[in-house]
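A lone chain, given as structure tokens: the form predicted alone.
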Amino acid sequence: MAHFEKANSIGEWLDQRLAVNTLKRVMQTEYWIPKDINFLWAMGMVLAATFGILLVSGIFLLMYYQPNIDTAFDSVNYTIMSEVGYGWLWRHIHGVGASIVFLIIYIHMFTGIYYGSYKKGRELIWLSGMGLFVAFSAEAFSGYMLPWGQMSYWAGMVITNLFSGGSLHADGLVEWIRGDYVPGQAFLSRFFMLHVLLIPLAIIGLIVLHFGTLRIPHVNNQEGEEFDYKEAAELYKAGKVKESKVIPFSPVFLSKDIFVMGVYFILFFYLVFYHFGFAMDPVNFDPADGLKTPAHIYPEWYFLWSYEILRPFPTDPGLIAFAFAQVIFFMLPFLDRSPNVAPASRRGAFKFWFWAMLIDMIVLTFMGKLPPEGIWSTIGLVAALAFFVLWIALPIITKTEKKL
């Protein structure tokens, strides 16, 4: 009994400083989540709880990573993998992680696009997002670069060119990017840096925003309906409706979130365990060499799409053509022009626009882990304009779509 009166009087403690009582009174019971949502709205617990892994698994990877040119390969590959005792199963953890998170991110992005939740509104929640997505991606490309192997070297190399500017000739920000002529050690120890420290506090800050963001306008649903979701809920706690529209995020929510993880990390685990090899490039297991380029440079899986929107054109079109496809994402919120809020398979052309993109970003990956020659460059280079041409029609259909 006297535990319980000990932690209580803690809890008011905490309470008349912090607020504690009230911050979860808004953010949980207080927070009203529509009732007619799938699965897919599950997906940004999902992330966090990924980040929150890569974080754990990359903290004991830390204990015997060397940030040094001679010994990082080894202290990967060898260390880590065979003379620590669960080495090679945190390595495994962190490699997976890092690859699925992304997929996580796309399906949450595409699901965003779908059912609109960028609009009316919700535009931060959507520009919020987007910069966790760039975030990750510097996180990811920094992260590529610590084994210090083959393709981290060459990648690192090719990457840190696209900074020249092509005929701006910008050799200087390149150099000073990469503290040297070429990638040496104080490249490795910049972004060893970035991975562990200065990133990692940007994307718990955009964690935080974006879910900021969300708790002011709230989520969309399935139906694109719009209602006042405090009014709904007292309506419902009144009797006044026989079935409510929303749910509280806490506990109701919660628990459909957390029976989505749990799906979730069975597979997580299961691709952890068995089938890890698709998350380790073989290339990176031969030690970077400045004087033997592979005889195919390609980024991970998930920079695939934008890497084939590069290649097919000459330098300087090429950086333009990549600096678009890093940008336009961003645009979306203004871009669409419909007044309607509501899944893409009720808005008439702006359904055929969702899925021609979808299918037009995975066959830019698929090209872009291939070699640049014969059916593969032509298809590669019809994939990138039809990128461009899908995002220069997307404010002329959405602007002449009726109101629902």
Given for the second form:
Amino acid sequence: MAHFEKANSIGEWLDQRLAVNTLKRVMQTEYWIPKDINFLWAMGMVLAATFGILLVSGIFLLMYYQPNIDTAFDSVNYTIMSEVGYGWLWRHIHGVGASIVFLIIYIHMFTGIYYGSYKKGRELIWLSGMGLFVAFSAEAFSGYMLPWGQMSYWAGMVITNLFSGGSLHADGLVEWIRGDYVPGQAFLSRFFMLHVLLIPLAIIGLIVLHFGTLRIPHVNNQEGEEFDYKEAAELYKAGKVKESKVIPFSPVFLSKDIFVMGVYFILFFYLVFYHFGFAMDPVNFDPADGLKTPAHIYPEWYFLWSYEILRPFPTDPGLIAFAFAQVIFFMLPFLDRSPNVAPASRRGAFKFWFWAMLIDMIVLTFMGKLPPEGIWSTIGLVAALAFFVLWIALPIITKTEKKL
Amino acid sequence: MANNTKGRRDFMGMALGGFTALGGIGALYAMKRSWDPLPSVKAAGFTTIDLAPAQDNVLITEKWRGKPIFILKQSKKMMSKVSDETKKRLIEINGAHYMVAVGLCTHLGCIPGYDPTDESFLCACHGGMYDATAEVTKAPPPRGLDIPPFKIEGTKLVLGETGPEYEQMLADGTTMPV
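Coords for the form predicted together with its partner chain, given the form predicted alone:
Full assembly next; the chain just shown is listed first.
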């Protein structure tokens, strides 16, 4: 038995048993964040808060949702929407949250790309973040199946068909994933399980890992400046707060984060209460019908760019292009051959690469929504090809980049 | 540490690791099997369709294993346009020719719509087209609509069972197993 002194306060009692003071120091009061950052650095905590809101609204939806192909549609569109007190609120929060979380993820990603926050010791931050992106994508897709409307059914059909691998014709694999020849009860039940248990568990684990990978290399700053954290921390602790280049994570940085979150949540709840329609596809208000395809099948806006990379090509090259697009962002820290950690504006050709990539993905997103006809088809094809050209060009232009 | 102790520890480590790996493989197999389609789902995979009431150039849609099945009786005029190669796709019963196919686009599984005046199918998802024998005429679909396994019994077709005519289609590459 270890020796314990009598504690004089609850704080001391907890500290003896859990080392809460050490934890607080390592993770809050002496977790140093650079001063030279802007509001884009708050997106991580905005995402964490949005995940929290999705979790809470999901718990309430889970109390009335029925994962059965005969009752799922009505349990969402009738029971939750008209019978459950404030059921509409949870549904609209959950729908809007699922859509907006991707907007913030994309802003968070492109902030990292712009400032070079994936290099020189920060590779694992990028990789765990990409893991989160994949997990959130799977979570969004599995959740989209649950209301069992026309878009749920047909998106489920089309996306699971991707696993046949085109000419590989692996129909057995597709049927195995579905548990049936077509999406049916087995399919709905297992995607329900994935949505409410397995993927959220993975997401929580990945969030912990993502935070962990950040602790040792520290957050990047606006200039990509490398400095002595020990020295800066000593200055701060000595009371020279102005001269120091750092602030503690809590309460100083977090109070800034909470301000940004405040602004964000005003917008968020404005959407929830007044403009939730963008997150609710009208086609999905028809119950699933395996004998009637909707005129246009398109994914939610956040998948459109990769969908548009699949679409202009014949089946096999299309699938290869799609697979490439899904994994290539993982490779970013290794394809960027430049040692410079600096904002893109100071990195020569990379500046143009960054904006070209951002604009290309926006163009792909718009083309993915438009019907594949005439000029839109051509623009989509060009934008898809540009995506590949940009990734092939990245190691070359960063290799020749001047060292700052 | 004495040598014999080390040997004993190594042995225990390897024995534990070995049994854990075995158990892990067993668990993975059980998990894989739990995801398999249920026997009841597989057993429900047979449908009998009577082709006698079919009319020329009128599309009939039936359901087999949850998938739509297209049946299109070819008129004399339509048959005159069919080449010997695409004729292999048709099922002949008492001199009449029928197109029978799974009504899911071979690209990504949407249901194509039939236009009887144009005598062609159009898939709205990605613009693929098929002729009246369900052979592909415009990409992206990689091949014509798949023909379900069938067995001819008089004027009836049993879908899900494999008859000699279907085996012939598989053998000469007219269709793929679905």
